[in-house]
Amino acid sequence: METSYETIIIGGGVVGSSIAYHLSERKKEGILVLDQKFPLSGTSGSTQAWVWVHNKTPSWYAEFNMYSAELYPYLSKKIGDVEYKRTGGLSPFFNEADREKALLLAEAYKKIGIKIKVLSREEALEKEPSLNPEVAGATYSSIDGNVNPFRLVDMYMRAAKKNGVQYSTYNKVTEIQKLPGKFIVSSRKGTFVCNNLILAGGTWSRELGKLVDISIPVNQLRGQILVTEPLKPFLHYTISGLRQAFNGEVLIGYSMEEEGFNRATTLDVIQETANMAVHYVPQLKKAKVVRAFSGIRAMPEDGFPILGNIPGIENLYVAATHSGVTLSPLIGTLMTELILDGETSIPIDRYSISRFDLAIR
């Protein structure tokens, strides 16, 4: 393997392989990925891979997330089948208190072009018939919708490395030293020469961080996910809290759960989980749990996205979200027009690192 790298990118994740691709498209060669372990085996291959926009707030934030939405369907075509399904989403309400929040939810996202229509009950039975009766309407939005995160994670690399991307696994990056003009990356396997560095380590950035001596405020919030039993189709929509997947399965839960890298399940997320998949669509009653696993989310401190360069140190570089599967194709453009243009086509200023003490805590 090399050892000189123009570009060496910390995490294999979905947001650092994108990153990877999307560089790669345009700079075929000198590019590595490093990951502690492999990919997906961390919060990628652990997630419900919702590809969503609505419900998200402010509204700046959920035009970010509609910006990269759009893209998938030109990603698929690009990188393969990814299994992406832009079924649109629902967010069901049962109290006519939360239809004034959704309407005026629904108005803000009017001024920034996203189409959230509030249903009645009666729209929101017809457009998903599973639906609890009980429920007072629901939020809908076209653009929402899910992926397969392994075929996303797994079709981003082999993309990558068709462009020469060499990843290096099982490969902990354990010393980062900064010297005019470079960083020198030692790892578990060997050290490295790079010209840019790219931090983006999910959960592990803050850890990444202190390599570099500054401040990358991430924190880790657990999820529990229930699965069922493969079942006949019959939701046709993505709804806030589950998903039916391609071979049948529904993906139930949105638990957050300040544990650490804690990646046990418990059983009373479990059962809260199996509650709300039945207030929300009575027949799961009827279904066959046959697993749950737990993820561990990214969190920035704001909730929102750390992007960009990182103030006084050249060529360094950090990426480090939540929702990393709805953003990752906007991400991995944007990340590659800043290292090789300078500047980017949809501005990323408010999500720098600089609106955080960079010092380390």
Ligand SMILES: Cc1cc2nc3c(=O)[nH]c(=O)nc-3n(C[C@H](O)[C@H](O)[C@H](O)COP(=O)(O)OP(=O)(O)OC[C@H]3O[C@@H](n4cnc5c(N)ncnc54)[C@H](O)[C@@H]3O)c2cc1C
The other form holds:
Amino acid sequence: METSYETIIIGGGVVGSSIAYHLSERKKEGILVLDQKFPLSGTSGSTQAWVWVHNKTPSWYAEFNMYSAELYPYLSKKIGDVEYKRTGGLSPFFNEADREKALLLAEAYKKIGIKIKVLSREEALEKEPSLNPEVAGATYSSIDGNVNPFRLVDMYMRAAKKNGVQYSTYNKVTEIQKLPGKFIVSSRKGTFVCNNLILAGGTWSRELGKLVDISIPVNQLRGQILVTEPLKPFLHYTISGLRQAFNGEVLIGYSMEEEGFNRATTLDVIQETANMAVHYVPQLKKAKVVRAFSGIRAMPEDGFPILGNIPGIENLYVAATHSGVTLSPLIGTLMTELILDGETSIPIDRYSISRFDLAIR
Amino acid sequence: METDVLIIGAGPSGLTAALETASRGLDVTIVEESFSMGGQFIQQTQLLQSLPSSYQPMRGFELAGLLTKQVEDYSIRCLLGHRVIGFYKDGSVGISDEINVFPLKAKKIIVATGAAENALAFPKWTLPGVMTIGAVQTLINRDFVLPGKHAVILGSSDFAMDVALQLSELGVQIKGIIEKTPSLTARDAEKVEEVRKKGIPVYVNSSIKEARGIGKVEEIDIVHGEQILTVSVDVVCIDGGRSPILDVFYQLGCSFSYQKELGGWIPQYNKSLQTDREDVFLAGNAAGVSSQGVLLTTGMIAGVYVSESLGAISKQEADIETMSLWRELEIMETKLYPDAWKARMQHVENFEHPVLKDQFIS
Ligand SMILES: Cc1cc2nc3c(=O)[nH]c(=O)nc-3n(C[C@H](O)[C@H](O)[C@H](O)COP(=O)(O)OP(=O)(O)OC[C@H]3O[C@@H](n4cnc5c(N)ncnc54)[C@H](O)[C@@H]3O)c2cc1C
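Can you return the structure of this protein in the form predicted in complex with the ligand rather than the form predicted on its own?
Next comes the full complex, and the chain you just saw is listed first.
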């Protein structure tokens, strides 16, 4: 294996692999991805994987997500079938107070060109007859959908490898040295030198930051997801909290818990989640749950992506975000532009790590 | 609901663990997903020779009956048709009767969830008629249903020899035992001889290239050296070995290490059959796939140490009792699976004196 690279990406999840792929489209040589386990061992392998825009706030963040969702059809053409479905998204509500909020949201989104419809009870039930008839209405947006995260990361990886990107797995990065014009990256299996270094360690970003004496304020937020037996296709839309996959399984999950890196599942949350699902879609009461798993969200302190250069250290970049599945095509594209051209076609200043205090606490 | 000892799984090791703990006055609850106790012994008609000294040689289903009877003589709570489906945040065990879920607080848990068969895949292996060898045994011995008339067996363990003999006694034509390595993997020379006497063809260095059939398996291609043999069959028995069932350990947050000879990933444990979660013990195939006698003994050892951890006997008594149990275990295991015994010792050693850090998945 080579020891010297133009660019090293630490982390081969959906974010790191998308950056590797997009970068390799324009620059074939000298890219290495290092992962402490294997791509999909992290958050990208334990996610709901909606490509979701609608009802993210504020509207500029929704807009950012929309640009990424719009890239999905082209992405599938380039890297292959990732089981992307633009189903449209439905967020049901059950009381009139929520209708007011929904109308305000729709108004705000209109300004940035995202169309949200506020549906009446009848309209909502007509679109998705399986919804609880007690629903008061729903917000609807046609841009939402979902994807198979396993295929997505795998296809990014295959396409990147085809373009010459190397992957080294079970290879944890333990030390990073900054020298003028280069980085020396020490890992379990060896030492590598590179000019550009990208930190895409997801929920482990804080630890990675420490290796370069920078605070990357990403926290852990556990989510537990239930998987039903395969059911005949009956859910037409991606509904907030649940979706039906290609193979008929329904994935259900809403929870957020501060439990560090503990990936256990608990019956408390599992039962609450199941009850919620039955409230939304009563016929799920008959479905058998065959599996539950949990994933640890990479959650930046203020909830928004951390993207771009790290001020004060030349050629060092970070990409850490929640909603990384939705955002991966856009993040891959923009990070490539930033690295190769020094600027991005869509401004990302808002997402710079400089909005936080960089001193390690 | 509360209990001193919760035993998950009423197979042979779960039952011996239950007897060891209940006989010392502890309050014991068994949860078992099927509606009968005895686990895989129920469908085993072959004579079990290598059992702990406290048991006469007998057939598997007879032993299942005996253990069930003994358990029923104690006031052990047996939740049949119930499953452990998860754990609550406060550590209570979530038990389902398939309609409701209720919590149970246990001071100690013994996980005796056994092993599951591994599949061996080849093109069209999902055709009906292709099944694991354990499923075949269950069909003939428990359900009294013949799976077909013309069978091949893929794999050649002792278990495969047992089932080959049982099938041919029932008039099923065994058209071949197919083994990918250069020799049969069965250790029991007598049984292998019996199989040979029956004239069952054995293909070593061989594999199944593909199965064919419309709606069910009708023929298979065997790759035998340079040759391809096409054989018409209606049953393919897959003997792919077994691996411990680990779901409960994952949920409990136990850590694991890999021991190929014991069936793959197994929870870490010490000589007391205690995992790295102080309140969780294990027994049977879950502690490493082995022979019937070993399963019983591991259940007994776990039972003794759980009794000790709850103060029902002294440490000294426990050590004395288990010393002879470990010795028996060694004799039984080295007789049939010497490599498994070595792996087991290595496994315990790794846990008690870890050399490598970070070698375990969890
Ligand atoms: C329950 C749940 C539901 C979610 N639902 C959605 C959704 O519907 N839509 C959506 O868009 N997003 C969703 N997300 C979020 C999304 O899954 C994540 O934002 C995304 O997977 C993050 O990707 P990543 O590549 O940054 O992280 P990861 O996939 O975790 O990748 C990081 C990689 O870095 C590696 N690494 C870390 N440290 C080191 C080191 N020192 N050396 C080498 N390698 C290292 C890790 O091994 C890992 O593979 C959900 C998340 C969860 C948990």
